[in-house]
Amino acid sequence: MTDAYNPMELMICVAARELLDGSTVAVGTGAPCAAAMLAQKAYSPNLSVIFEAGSLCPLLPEMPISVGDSRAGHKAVMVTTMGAVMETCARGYVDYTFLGGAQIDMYGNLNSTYIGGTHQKPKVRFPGSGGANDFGSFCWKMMVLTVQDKRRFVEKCDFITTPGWLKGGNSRYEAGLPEGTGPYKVFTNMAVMDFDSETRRMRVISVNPGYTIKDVEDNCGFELLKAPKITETEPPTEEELRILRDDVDPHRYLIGRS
């Protein structure tokens, strides 16, 4: 183990782990990427990667700088269209997706539209969905990759654009969405989370290395859950450390910015 790392490196460590062998995760492009090259090369070479604009299963030389750089397509299976793409998941294919947001609530919703003001006069405009609104409704388990702070983790979205647990318990199902998925965990630079089985808030489950439960509660503009017994966040090895740097990010495009 090392303590040389910084928390970009740690959340891209943790977050690669939760892709088993085998399986498909939908991702776009920055940190989600990152970590399911790291996944690919460190534990699950048999990772299937999807990106929204139509590249399925690409082997990645290096990390793309958008979902529709041409390199997102190396060796891939098939480049098709985002609406083959989105069918593939609603269809149920699709394991894992990693989105993120300018705003997410306890249960999970995710605002990446607007904050302040109205949708017509916001204070602030962001990208919208993208994507994300159909990762988030079709993939299997959902995870978030965030920093956290009061004005990321807020007691209601101004804006919902990806459904998360809407309004807890089975709200999101009632709303139509398929049983079976939603938000999974989410991965910041200070703790784990993940929801409970029932009211579906989101609960701390280990503390990254440096932090206190806290921390993460100062940070957090809403209550969170805690779980029965809280772990210390297993930090990044040599080997992922060794990996993450050398061969999914040289340039440091992402991991320099920590």
The other form holds:
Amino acid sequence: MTDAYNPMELMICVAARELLDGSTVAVGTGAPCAAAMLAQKAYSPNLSVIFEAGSLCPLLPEMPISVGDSRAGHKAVMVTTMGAVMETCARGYVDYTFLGGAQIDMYGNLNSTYIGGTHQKPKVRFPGSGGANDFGSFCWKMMVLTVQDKRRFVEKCDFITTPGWLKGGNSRYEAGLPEGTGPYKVFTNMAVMDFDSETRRMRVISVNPGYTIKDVEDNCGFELLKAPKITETEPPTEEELRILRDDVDPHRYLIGRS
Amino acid sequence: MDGGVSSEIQRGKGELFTDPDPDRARKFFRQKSRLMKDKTMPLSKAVEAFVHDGDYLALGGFGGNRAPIAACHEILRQGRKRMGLAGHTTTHEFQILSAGEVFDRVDVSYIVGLEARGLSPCARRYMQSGRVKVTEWSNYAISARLKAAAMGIPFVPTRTLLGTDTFEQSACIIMECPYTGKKLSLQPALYPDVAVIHVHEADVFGNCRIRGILKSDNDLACAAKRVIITCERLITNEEIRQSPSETTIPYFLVDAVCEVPFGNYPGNMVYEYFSDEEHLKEWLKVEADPETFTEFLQKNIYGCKDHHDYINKNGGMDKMLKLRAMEHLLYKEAAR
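Please move on to the form predicted in complex with the partner chain, as the form predicted alone is already shown.
Let us now look at the entire complex, which starts with that chain.
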């Protein structure tokens, strides 16, 4: 069965299962948007998708290229301002968000600003926060979809663009971020992780088919905690793959890359 | 700013590029004409009159979508330099302005990237050169800053940026809420010197209609000292008055109205035309080699008389009709 799907398809399918019917999710373009579309079509027809540029609950005809493009606003229930979307998150109406970045640390802090050099003269400049800091601050459950390697899973982010559990323990709430929010799960090509409820450190809960816990550890730049019982990640079902390939990403923009 | 606030907890170390004082802004707004007069002019004239070297510039739209691309090209043609810029999710716009090295300081929420399309090598080179002063924010932070300016107050309290390096490199201040004791991040009012906003329809006085998402353009038009409107088409004042709830920007905020059909090309203008993905892909590709890129810019910007000239060099009306069909998903209808 491992040959029947690629890592990107697996990540999208596994992540999609988290999005419960009747909830709200704030997403960007790419894999997170594909996961939300798949969830809508497979499990959660009443999942409301929200885009930072101002669109509420669109019916996505195809994958948007930009969160502000026509597709992202297609047959929405409302198109409004970015401030109104962010304030919806700030009021506690948005259940999930999916984020990514160039670096992630053991507390789920994310860097999408720069690597190397200094802030004013960086070695490699990335886009910056966009809406990520806001979504990561306000949405109830923050999730990450990313490829697992040592370059990305680092001991310390060069720059914390978006807050995870900050320094662990209670530091996130002490910084003033709303109670009950924070990183929830991380989906990679090798494993699924959550966060220990005391230390707030990243913890492996399941390993994807074809990988071992050692593979996961070898491709991580920090020490990972392990759940008492580590399971094998449930692979994509034929139905999930059919919807993903035929309805969500028929042109293979995303799932054709890996 | 005078002194500190007793309940101030922390202050970001980023530079504040604009003055957040609402009274100085009021003084400027006091002398702006309220007369409902014809403000139509060619785009070249509007840029000449209202966009100056050293000014702080903000653009409407969201990352290439409903963005004032024609105006960005004109700013390059007229050789503006040393400008400040609101990088409030600017994608293809940022790519263009970086190519002309138009700005030397930028408030960042999202720059350098073009979302799912990838990152701009040219914008990246410029941002890594050390020649641009950078202050970080998030999308909401810049929205709130424009909101504060639109409200005529020096800041808006939020709960974003807390705990992060984005805060450290911002010019935001964290203080204690006098009601609840919670930590609040105060976003300083942003009054741009000049804003350029591309809209669907406007009358000659500057009353504007925007369809689709607004991003922060309602507040931006209120916050900016001078506002240039480029529009897909002019409509009559009679039409505006028939359905005033559709007006997003009222005339008295506006200094210039320029009719520029397809003014957002090669971006996506919702309900009008989809983005030209092939052209945007080519743009990203040619940037990799500075010499090829110079030729490309000469062909598409510096060697063009105006935006029509640019469009004609890239497929003309045939291309525009194709992009219009794509916007309306007509290929999906045809496949049925």
